[in-house]
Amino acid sequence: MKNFFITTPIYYINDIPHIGHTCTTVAADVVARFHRAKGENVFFLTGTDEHGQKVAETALKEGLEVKVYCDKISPRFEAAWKNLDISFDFFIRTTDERHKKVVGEILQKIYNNNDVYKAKYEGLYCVGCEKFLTETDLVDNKCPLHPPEKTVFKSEENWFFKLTKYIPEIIKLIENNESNYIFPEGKRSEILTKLKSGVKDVSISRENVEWGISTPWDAKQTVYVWIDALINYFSATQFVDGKKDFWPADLHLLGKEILWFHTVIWQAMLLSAKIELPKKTYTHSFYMIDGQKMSKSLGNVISPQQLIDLFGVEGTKYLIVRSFPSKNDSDVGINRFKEKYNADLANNLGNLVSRVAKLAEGQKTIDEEITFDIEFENLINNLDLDEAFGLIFNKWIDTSNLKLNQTTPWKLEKENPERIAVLDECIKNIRKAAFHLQILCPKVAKKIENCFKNEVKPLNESLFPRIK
């Protein structure tokens, strides 16, 4: 069997699952189910970033030990999955001492290639990102991703990483179509200008940072948490049960902000530890809710909880995909939701599916081999979810309500062939549309199978009953 090994970012602990980690996991999944269901073996990982200053300064405010803060928020990102039923293999927090082995390992190495040198820092920090800014990262001097006050000044003295070493390699990788990795294609031109317009070398330790893995050749810094959260992609593969052999990653999922870090500096610091790099990286844009930016201090923050709450596991996952935002920032909220919950799912699908259940009820139908529809292949391989999944609307069930509604076959006899074939037509547009369904939606188009396989048997319940 292929392997094939798809990872989600390990999303950090000073907050809770929230739409953004959402949309994220939930793509990850698709993608990991899709290829299970083409026989592949699948190695699907997540799970926390859980050292560093704001987690410590997090855990202070709350008045508890880092250690019982990160134990008491991770397997809130845990249960949130679960609850969604994301199909993960394995769930790493890089407080695991495994995982801190590995990256002691790795740093060694880099190490131990001259790739390592003690200088002084001066300049610019963002707080909430928990990094160094550049110029080109700045709007009006400030980090534009957190307030003004979150942008600091910094002079410590580190440990660097020689990244402009391998930037020439990163950059011919990346203009080499054969072995590119980084779609879509405008983050794929993103990266090369602001790697051709000049790139300085990185810290990868902190000096007054308590919270972290130790530096292995120097007990008194601590390892940059950015560093740390990389290598949990390759750590997972060398201490979890017979996954050594799925390295590298087929598939890194990102949002946009953490862009530069996954396709230049892990990159490169693979490249110095003389590990094989993955194979694809993609990143997506960010939700904005009614037209804002998410939240805390505006209270629009929508949580997976509260989605499932409204629309179910699987309504959820659906409308996360066809809102992914894919190459551009996806406006949301629970409003559109609503709408859209209703019009696709407790509209079109389920009244379909119910309608043709009944009309048909008792009548044969005909078992045939269906495989994924190609269209349908190249837009998940793609991660056009959107597309991908409004193909299956397009292509069968918005086909099948228009016939039936054409053809009005309630009006005919239940042996008249003309009745009889519209319904076969349209059984086999809704099982092929359960087919490519069951990547999203596994129990609803489990219950679409059994209603129409062999003989046709009414629905109990509604698929997806309608929202007020």
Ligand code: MSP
Contents of the next structure:
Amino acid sequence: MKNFFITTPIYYINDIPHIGHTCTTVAADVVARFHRAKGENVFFLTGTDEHGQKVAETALKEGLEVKVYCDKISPRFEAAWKNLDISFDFFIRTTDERHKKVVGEILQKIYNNNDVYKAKYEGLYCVGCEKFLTETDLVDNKCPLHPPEKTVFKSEENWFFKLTKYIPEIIKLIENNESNYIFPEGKRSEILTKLKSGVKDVSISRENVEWGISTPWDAKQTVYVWIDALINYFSATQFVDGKKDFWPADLHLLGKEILWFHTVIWQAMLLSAKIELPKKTYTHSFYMIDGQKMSKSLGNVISPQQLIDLFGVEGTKYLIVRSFPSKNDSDVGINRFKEKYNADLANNLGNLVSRVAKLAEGQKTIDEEITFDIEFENLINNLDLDEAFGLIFNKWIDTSNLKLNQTTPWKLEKENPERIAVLDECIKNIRKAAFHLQILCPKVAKKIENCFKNEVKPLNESLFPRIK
Ligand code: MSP
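Next block: the form predicted together with the named molecule, after the form predicted alone:
Let's see the whole complex now, leading with the same chain.
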């Protein structure tokens, strides 16, 4: 059986889960379920990023010891994904001793490879991003992603990693189509331009941040949170039972603001530690809320639970993928979600299924083998999730609604062959749609399958009740 290892970023726990995190997690879930449905052996990893200044400061504000704070917030992420029926196989926490051990081992390898030196770091640091800001990161001398007070000037002695040593090799990998790992294509050129415009070595330890893993060769410094976090993808395969063979990862899914870390720093670290490189990274864009950035201060943050309360678990997942920002930012909002839910799920899909189930009640069905549509498969592999699920509607749902409305089989006698033929065609289409929907809405897909298996049975509930 082929192995398939997929990851999401591990989320910071200074905040509770919102639909930005949900976006990547649901996308990963769909891809994981797709590969399982194809008979592959899947390892789907997600988790929380718990070290660093940002988390320590948040815990302090809450008046809690940092670990106590982490133990309180991390389970909220795990619970959020369970509530959304996300099929992750392991939930990693960077405060897990087993992860910390692997971080120490990898750093030691990098050190032994002579890729580390001590130097003074001076410059701006954004606590929001947990990152050292370079000239190109700054907009009006500020971090464009976080409030100005999050940017602080730092001057300290740190351990540096010889990132520059690996740049020629990384450029070669990206430029060679066989070994290129950056998707979608637009991100590849973005990274190449940045790589060719001059790169500096990166600091990988912190002198004044206690909340972290101590640097193996220098107990006075802690490992920079990003270095610790990236290693989670590898460490999980080393300490979770039976997962060693899953490395290298098949797919790291991430948002656009962390592209550099995942496509340059992570690769360079692995090259230095002589560990195989991940096969693919896919970087998506952002959700915007009614045209604005989602932020606490604007008060426009949407939580996954808010969506579940309105649209149910599978309705929520559908709405998330139908607005998935594959390449460009995608504007979302509760009203838009409501319209989409009612139009696609309550009307087009829900009504079609209940109408056909009622009209064809008792009609025998043939159990034909269904396989994934090749166009659908390509769209899923390219993470064009909105289009992939739009395709199901175009191909099988809208066409069936049209057919029903044009041929009005309800005006014909139950035994009329014409009526039976039209309903048969609709049943086949619905079953194909349900087969493809299993990777997004498994429960609804199952209900549909049961309703049309062997003999059509009436549906005694509304799949997606209309909402106001
Ligand atoms: N802890 C780091 C990641 C370390 S991975 C080794 C981090 N965490 S985060 O909590 O800030 O999560 C960032 C990720 O959440 C993004 O890369 C993206 O996957 C998701 N999103 C956060 N906000 C988002 C939107 N507004 N829209 C879509 N996804 C976004 O960075």
